[in-house]
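Below, in structure tokens: the form predicted alone, a single chain.
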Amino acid sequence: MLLVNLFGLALIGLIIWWFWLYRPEQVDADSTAITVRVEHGVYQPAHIHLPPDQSSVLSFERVDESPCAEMVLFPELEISESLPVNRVKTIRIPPLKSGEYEFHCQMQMYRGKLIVSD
């Protein structure tokens, strides 16, 4: 009984860490083209720093065959694209004002953010 309770507490801690405490590494775009790998339930990189007022190209490489990884949505930019498995999908991002723009799968399990600033 004690082991079951300890396992349950560890599982709760893992869920809290994954959904609320985990902060992926931020990648600065030294160019206007970045490749985002979709694998193991995450986007890598998930936090992408972009310069303002410049268009960018994000290339999504989906390795994860999970149905949740099938789509990527940029709600504030009104962009919705399907991601084929083991192929690269290029998405053009228009010039953006400073701010943060989230992107995610259709169920919001895979999450990322574009951080636009100088």
Second form
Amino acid sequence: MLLVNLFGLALIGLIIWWFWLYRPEQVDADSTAITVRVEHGVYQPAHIHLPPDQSSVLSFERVDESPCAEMVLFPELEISESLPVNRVKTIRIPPLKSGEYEFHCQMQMYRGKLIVSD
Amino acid sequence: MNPEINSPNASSPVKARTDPIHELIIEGAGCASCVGKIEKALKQVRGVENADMNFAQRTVTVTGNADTAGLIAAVEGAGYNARQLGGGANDDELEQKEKADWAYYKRLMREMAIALSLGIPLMIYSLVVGEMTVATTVERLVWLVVGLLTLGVMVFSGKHFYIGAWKSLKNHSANMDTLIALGTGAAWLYSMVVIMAPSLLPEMARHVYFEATAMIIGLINLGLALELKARGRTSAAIKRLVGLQAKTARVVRDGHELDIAIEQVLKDDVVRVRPGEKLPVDGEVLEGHSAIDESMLTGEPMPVEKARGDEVAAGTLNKNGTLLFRATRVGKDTALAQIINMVKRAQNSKPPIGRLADVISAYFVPAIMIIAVLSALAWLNFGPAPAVAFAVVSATTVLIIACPCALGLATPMSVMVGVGKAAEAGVLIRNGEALQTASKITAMVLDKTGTITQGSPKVTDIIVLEQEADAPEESAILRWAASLEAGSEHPLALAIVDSAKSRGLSLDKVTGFNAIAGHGIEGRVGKRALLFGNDKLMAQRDIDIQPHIGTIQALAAEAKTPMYLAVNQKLLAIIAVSDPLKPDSVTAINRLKQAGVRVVMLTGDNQATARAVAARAGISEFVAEVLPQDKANKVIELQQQGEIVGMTGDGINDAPALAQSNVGFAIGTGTDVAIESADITLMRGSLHGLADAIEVSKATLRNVKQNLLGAFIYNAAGVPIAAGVLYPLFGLLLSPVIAGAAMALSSVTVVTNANRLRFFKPQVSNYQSEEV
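Could I have the structure of this protein in the form predicted together with its partner chain, to go alongside the form predicted alone above?
Time for the whole complex; same chain goes first.
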């Protein structure tokens, strides 16, 4: 029983680390244009690094038919766009100050982040 | 063969659309070498300056004066497919979305049918037999077959959950798929352990839960399908707005009339619209006159007469005459396109009330996974026999019931319907925050001119006080006053000049013209030294108006503004000007008062006129002789009294007060509206829009609260019950199947409740005009 309990506690620790503490890899928008694929309940890439004070273009390519994937919202930037299935939708991101800006679907099940830093 | 830019009508060449940049999405380009081929093909199209393809994105950017159809033909000629990158909402995009939704709906229903065709018989069997235990070898073999069939269901009907969960896990995020995959996966794996290695488990715990796995997958697919249907209805307002756009336009080019697609109409094209046709673009009337039904855009029920010089808007309906107009705004610049975009944006912004739900949603899924583990541990340590079975059931049920989809949908779904509902009434709400604040307004400040009144003053009385030998008639008085005022842009001056014009009077030449700011005008006509202005001007020039004070007061009491004409230092006449109330201002103000809103009128008029206008409008609180900056101070004063203040004005000279208020309402007049400037824009001039906006926002907020409450209760109560808190007291433990059904129905319930808003009607939707 002790082993089971220890396993359970370790599992909880793993969940906390995996979802909340781990810093996922970022994808650089080196050419200030990047494609985000919307598929299987996630944005790929979900963590995008952008240079500050520079506008950029994100191209969302939605292949996920689920209606949850239909909208992408950037709440702090007051951007919301519908993403047609099997089409690319370009979204222009204005120049941003350093910081983190979330984007997500209406239900917040699909989540991503723009990380703006030098 | 190089594709040429062809017009849709080969015999009547049509100018190519001159967008400098085109963005196309390319299909079928599988290798990097395709890039050169596609770019080369595009560069050979007449008008193309450059073509750059991004292979990673499969997009190509083309610069130059070429039409999109020609570019697509060029790409197709090179052996690939191309489509224009999606822009705003248009028919094509909506059609494509509907097709995709329908295909997805059919797929979900098919998957649901497969899953339930296994789950329901298993469920009935478990209810009839009571226990789904594995005791004998035969039972093990039979259940193995069932287990494999369930695996088939998981692959066929639930594959998307498992792939989604895996992708999500890899990305260090957790979503709905994670919970479903973990829940159903745990139930199936446990059941397979029971079959394959029963000795690992105590005899009492040798249950299989295949029916739960199949039923959950079936029910959640059903829930998604129902939600998809319900969601389609929430965007009905956008669909209706997009449906207002005409598909073709009849333009006059080089003396020929051509029917072309609206995308090809250029700014400054001359467009002909016949009776019964929709207007394809915004424009200015060049010839003809007709009544235009603008109700779809402004909510204004009465058709508006249009003639030369008037502005017309895309999407409105030409009733009875033929109009020839010059296109002033086309494509995404038309008022209708801007409205569609604004409504879309507002529909997806959230009011502050939804923020707590957003924060909870962000942390919810991993938190639920932890609760599931803790719940399983608690059962294993303290639960009754068979503890392992209880642990599996409770953990599975917690995972399944906890999906926060309903929480995530609670706010956006209601806002989507509410903002759309307001748009139907000609009320454009800029964002969710404005929607929420509008529901709390306790005081409404109304600018007088153009808001309560029509904003176009008219001459009502010309009172000749002393006759001169050569000025016996009213017409001469009016002619002189108009001659002086002809160069002024002041609304009162325009009223005088318009009145003179309507009587066919020709104006005199004025010499020695001098405008005295805030007072009036002086000048000479022939031998006469004329002075025209207000009481302050008369006082300044020592002209006594006191002998006529009775007449002056009587005019002010009728909400008329008196102006004085003096000739050679003698007061000759009083010209009264009045700005009539809008026909429905009184009923609209009554609606606001009935809703418990304190109504305050602000005006630059003198006390007596302001009192008279306020009395006629049914307003007891007013402030007269205010300058624009004083309006903002009045808003601050009300805010200091604890009021949530709405300010209504025309959006230009009221800007400081609009900015200071909690919610700024701009009164728009159809196409002239500065859509982006205010929190809320009333497309028709009527103040009923204010009451409509407040009523719609209250109804929407009520709906959001219902949804949030439902979703919070569902998760807050559902999770502990699933974990087994009621078991020690009542022996109650939730079945995973019930949890699956509840989860599937929770989002459907939220979306359906949001849809109820579609039937909401403002108190007075079809108000009756009244004579004032």
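What you are looking at is a predicted structure, and each value in this text was computed from that prediction instead of being measured. Positions refer to the first chain, counted from 1. Definition used throughout: the rigid core is the maximal C-alpha set that superposes within 1.5 Å between two forms.
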Take the rigid core as the frame of reference and indicate whether the C-alpha of G13 shifts by 2 Å or more between the two forms.
yes
